[in-house]
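As a starting point, one isolated chain is supplied in C-alpha cells, in the form predicted alone.
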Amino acid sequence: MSDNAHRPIGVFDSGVGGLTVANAIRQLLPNEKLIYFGDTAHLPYGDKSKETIMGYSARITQYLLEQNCKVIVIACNTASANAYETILAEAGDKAMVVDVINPVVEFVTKEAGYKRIGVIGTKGTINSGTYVGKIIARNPHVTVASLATPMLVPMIEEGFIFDDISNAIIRSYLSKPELSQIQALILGCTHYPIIKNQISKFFNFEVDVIDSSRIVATHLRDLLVSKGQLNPDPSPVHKFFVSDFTEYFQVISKLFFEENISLEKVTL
C-alpha cells in the first residue's frame, strides 16, 4: 500500500450537483475521506466562457492540492469539457485527476453496441463538443445527438422535481427531434441524476439513461486499486466547502448527498 493511500480525495463542482458524484464515491469507497468544494459564488458554469472556467478550476485545484488531496475529481461536466487540460497541468505529479466525461465515453463506446447516442447538458458542455468529439474518436460508427438543456439545473435547484412543472420542462426538451431514435442518453450534468427516473419514464424505460456518477466512482476505484492507494482507514470524516454560503444550499445538499452535511465557507 502506498503512503498516499491515507490522503483525501478532492471533489469539486460549480455548486451542488457534484454531490451526486461524491455520494457515489462514498457508497463505493466507504473508507475514502472526501473534501468537497462547491464554487457557489460563481455558479452556474454553463454560461461562462472557457477562459473563465479554466481560471476558476485552476484556483480550486490549487486549494484541493493544499488540502493534500491524492486525487482531484472534476465533478462538473462543464469544467471537465473546458478545463481538463488546465487541471492536469495544475495537478502535475502531486495528484491524479479524474473527470466525469472520459469514463462515460469509455463506457458507452465499450460496454454496449449503441448506434445512436444522445447527450444533454449545459450550454457550456454541449457547445464545447467534447462528448461528440470523444465518442466519435473512439467509435466513428456511432451517431451522437447533443442538446443543451439549460433550464434543468435551475429547475432542480429550485426544488421543482417530480411535479407537473418539471415533467413539462423535461418533456419539452426530450421531445425535440434531435433526440429521436436514440438508444442511450448520457446525462451530461451531475445535477441530472436527481431526475433520472423522470427522464427514463419519458422514454418508457426503452432508452438506457447513463448516470455518470456511478461510472466515475467505479473508474476511481479501479484507479486507486491499480496505484495501491485505497484507504484502509474506516469511518472517514468528510469536509464540505463552498465559496458562498446560502441556507438553501445546505438544505438541497441533502437531496444530492443523502445525509446531512455541514458547509464551511472558503474564499479563494
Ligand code: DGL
Given for the second form:
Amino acid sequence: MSDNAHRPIGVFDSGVGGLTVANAIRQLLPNEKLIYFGDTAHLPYGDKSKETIMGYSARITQYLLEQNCKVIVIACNTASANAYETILAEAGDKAMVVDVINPVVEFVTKEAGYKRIGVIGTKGTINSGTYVGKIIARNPHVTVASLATPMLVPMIEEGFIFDDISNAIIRSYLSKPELSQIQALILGCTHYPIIKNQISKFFNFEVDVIDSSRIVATHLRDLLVSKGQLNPDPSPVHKFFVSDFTEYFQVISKLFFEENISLEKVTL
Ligand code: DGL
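Swap state to the form predicted together with this ligand from the form predicted alone:
Complete assembly follows, chain above in first position.
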C-alpha cells in the first residue's frame, strides 16, 4: 500500500448534483474520505461557454489539490465534456483524475456492447459532441442519438419528481423520434439518477437506463486497487464545500446524498 492511500478524494460539480456520484463512491468505498466542492455561485454550468467552464474547473482543481486530494473526480458531465484536458493538465502528477464520461463510454462500448445508444444531458454536454465522438472512436458501428434536455435540472431541483409535470416534461423529451430505436440511454448529467426510475418507466423498462454514478464509483475502486491506494482507515469524516450557500442548497443536498450533510461556504 502506498502512503497516498490515506489522502482524501476530491469530488466536484457545478452544484449539489454531483452528490449522486459522491454517494455512490461512499457506498462502494466506505473508507475513503471525501472532500466535495459544489460551485453553487456559478451554476448552472450547462448554459456556460467552454472557456468559462475551463476556468472554473481549473480553479476548483487547484483548491482540491491544496486539500491534498489523491484523486479529482469530475462529478459533472458538463465539466467532463468541456474541461477534462484542462483538469488533467492542472492535476499533473499531483493527483489522478476521474471524469464521468470515459468510464461510461468504456462500459457501453466494451462491456455492454450496445449498437444503438441514446444520451441526454445539458446543452453544454450535448453540444460539445464529447459522448458521440468518444463512443464512435471506440466503435464506429454504434449509432448514437444525443439530445439536450435542459429543463430536467431545474425540474429536479424544484422537486418535480414522479408527478404529472415531470412525467409530461420527460415524455416530451424522450418521445423524440431520434430516441425511438435505442437499446440504452445514458444519463449524461449527474442530476438525472434522481429520475432514473421515472425514465425507465417511460420506456416500459425495455431500454437500459445507464446511471453513471455507479459505473464511475466502480472505475474509481479499480483505479485505487491497481495503484495500491485504497484507504485502510475506517470511519472517514467527509467535508462538503460550496461557493455560495443558501438554506435551499442545504435542503436539496439530502435528495442527492440520501443523508443529512452540512455544507460549508468557501470563497475561491
Ligand atoms: N450536474 C451537471 C452535469 O452533470 C449539470 C448541472 C449544471 O448545468 O450545472 O452536467
